[in-house]
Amino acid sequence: MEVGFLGLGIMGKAMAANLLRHGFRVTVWNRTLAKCQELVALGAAVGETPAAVVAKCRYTIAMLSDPSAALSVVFDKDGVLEQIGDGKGYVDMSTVDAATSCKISEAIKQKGGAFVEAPVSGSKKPAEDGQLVILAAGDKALYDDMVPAFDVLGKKSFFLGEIGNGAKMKLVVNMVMGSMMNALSEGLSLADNSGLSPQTLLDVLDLGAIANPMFKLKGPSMLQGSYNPAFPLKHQQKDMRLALALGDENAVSMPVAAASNEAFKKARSLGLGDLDFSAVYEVLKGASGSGQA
């Protein structure tokens, strides 16, 4: 199976590499073309533009940083729309809002192409291990065609119906994740400032009903002040913002998410945006230490 792959950031590079290792023929593109070379060493071909990749491949996957990047790759000069058409499918696995997915979908369909949104739950390690959870919606026939690729990229794929549902589900998932990270950070800070061992808190949490892989993976690194970016904090804050906007659209009160978003924004203002999203701990640690509310 031949696929195109647009976007070789932390997630995209790992995902494209997985496809190559499983025998897929992959043509890659990245805005900074030098980032393609590691994939070339694994057997990838390189397209000079998104349009060139779509022209070559029946199916093209995109994994981009935010809504503006997702729209740019489709609508700008040498973009996807210049070559998409009958018999071609476009799968956007970026985390965007439903309105962005709908705009891309309409444009692709007007050109005769098929579109699936398929954001993923999971960060760098699950991407490397093919253990993502894929939240797809849109053209069911294209989804069925892409199942072999999804089976390589993820441990489970959900088809959620009409366009926008995948984007909404991903935002809800990341909103919960961001709120949980803030709760863990506050707990570690409270334990430390109460004369308790934060590591012992992690041990206790891991044995109880709220044990979860994120606390187990992130907690020890947070205590060491190590924030190698598996999922950059600036992207987590973007997802919190988009989730809160979804709440506004549906008149859903989200005070916990709103407070968590403020902590992520504070972390970005302190220059922590490119670190892992668990670096929000530094903000909450600092607030406790300075006596702030």
Given for the second form:
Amino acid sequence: MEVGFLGLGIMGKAMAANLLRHGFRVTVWNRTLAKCQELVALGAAVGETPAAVVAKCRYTIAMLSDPSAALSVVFDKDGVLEQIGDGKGYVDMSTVDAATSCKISEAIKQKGGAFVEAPVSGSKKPAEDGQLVILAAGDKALYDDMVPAFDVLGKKSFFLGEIGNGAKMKLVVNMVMGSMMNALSEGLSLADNSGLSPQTLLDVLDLGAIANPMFKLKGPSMLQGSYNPAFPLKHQQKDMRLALALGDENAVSMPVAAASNEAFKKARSLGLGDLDFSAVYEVLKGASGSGQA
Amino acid sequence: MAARATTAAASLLIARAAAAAGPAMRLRGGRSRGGARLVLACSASSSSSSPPGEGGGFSGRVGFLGLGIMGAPMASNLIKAGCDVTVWNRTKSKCDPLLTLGAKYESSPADVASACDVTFAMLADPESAVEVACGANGAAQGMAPGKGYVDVSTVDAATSKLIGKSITSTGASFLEAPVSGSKKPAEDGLLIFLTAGDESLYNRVALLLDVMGKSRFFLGDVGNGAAMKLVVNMVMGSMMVSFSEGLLLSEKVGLDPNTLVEVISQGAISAPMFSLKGPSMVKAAYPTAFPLKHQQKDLRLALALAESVSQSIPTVAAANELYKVAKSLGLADQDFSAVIEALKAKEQNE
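Swap state to the form predicted together with its partner chain from the form predicted alone:
Everything in the complex follows now, all chains and molecules, and the chain you saw is the first one.
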């Protein structure tokens, strides 16, 4: 199967590499073209523009960092819209708000193309290991065509119905995740400040009803002050913001999510935006009587 | 011959119990130990001169004060393990199932403590814990050198120290030992003990803890076990509210909340609590494993602990407000997952 792949950041690079390793023919594009070289070494072809990639490939996947980039790749000059049409499919796996996804979907369909939104749950390592959870919605026939690619990229795919549902599901999941990271950070900080061993807290949490892979993976590196970005904090904060907006639109009460968002904002203001989202721990650690700035 | 047969039989029973306990079994070195449900933990025929935790049984009488959601299954597990158990409960009728299993009965905490070598207490809150230990006919009055008191209630550090002082002033030893885990882990003997206080008492009762639990930690001075429990439960209380927010938001925007539960179970934030409680929360059912009022009590105590060290814990503070709202809606005795009701739009009857 041949696919185009737009966007070779933390996620896109790992996903495209995965497809190549599993025998897919892949034509890549990235805003900074130099980033394509690693994929070329694995056998990828390069498209000079998103339009060029779409011209060449029947199916094109996109993995961009935010709504603005996702829109740009579609609507700008040399963008997807210039070459999308009947018989072609566009699959946007970026995490965006439902309105952005709908806008892209309408434009693609107007040109005769088919569209599926398919944001993922999972960050760098699951992307590398093909263990993402794919939250798809939109054109069912295109979704079915993409299943062989989804099976390589992820461990499970969901088809959630109409456009917007995938985007919403992703935002809800990431909202819960962002709040949980704050709860963990508060727990570790309080343990540390009360004369308990934060590592022991991690050990105890790992034995009980709230044990989860994220705590297990991130806890130890948080205690070491190590925040290599698997999921950049600025993107987590973006997701919290979009989830809160969704809550606002629907008058849903979300006080813990709101409190979590405040901590992520504070973290960004402290210059931690490009670190892993677990760096929000630095905000909680500093928020104590005996903490250093 | 008979002793060897007992040992072999003991090993076989231990192996069977370990297999039956399932994947939750953990064997660890150092300060925490995985526990096999040692069916012969209190067998009179095992050597009482070998150190606990090395095949020796716990010889002596065990008291158990407080037979609520947690205390009843914990005491029952001790009885089933062959221990000589004496119980007391404020409402006497709650003792009956334990008596049927073979427990003895005394009519006050003081009498239980006096009749037993080690007495456990599992009460609902700091007030009851103090009352039972230090009140009129309280356990302290039956304590004496050589005896031990193990308080497995969840209280604040100050309360624990108060109870500890009144126990140790009699010459007896004290161990605070709050647990992580609710009704089902209590029934299945899979609790996690977060102990602190007298280390030799800890070693002495290790085998009993292993009957009731899967893991135990010794955390140093009195207050550390209490604090650790509060921190664990505050993370849990906050997570339950986040999860509730997610379920409600998903439903409000036209998604199936059951699908959210499934999606979460596939990813990095998959937790037993979510998979266990999610489906019933979606159906607005909250069978009580951990009463909401106790979760709110724990958050209140955690907030006080945080205040004492000037630690900001914003999501916990926000979560606490919702548990308070849930209590005002009459949900105090429901499972703590009923906090989701506090987030729902409701017509206010002023």
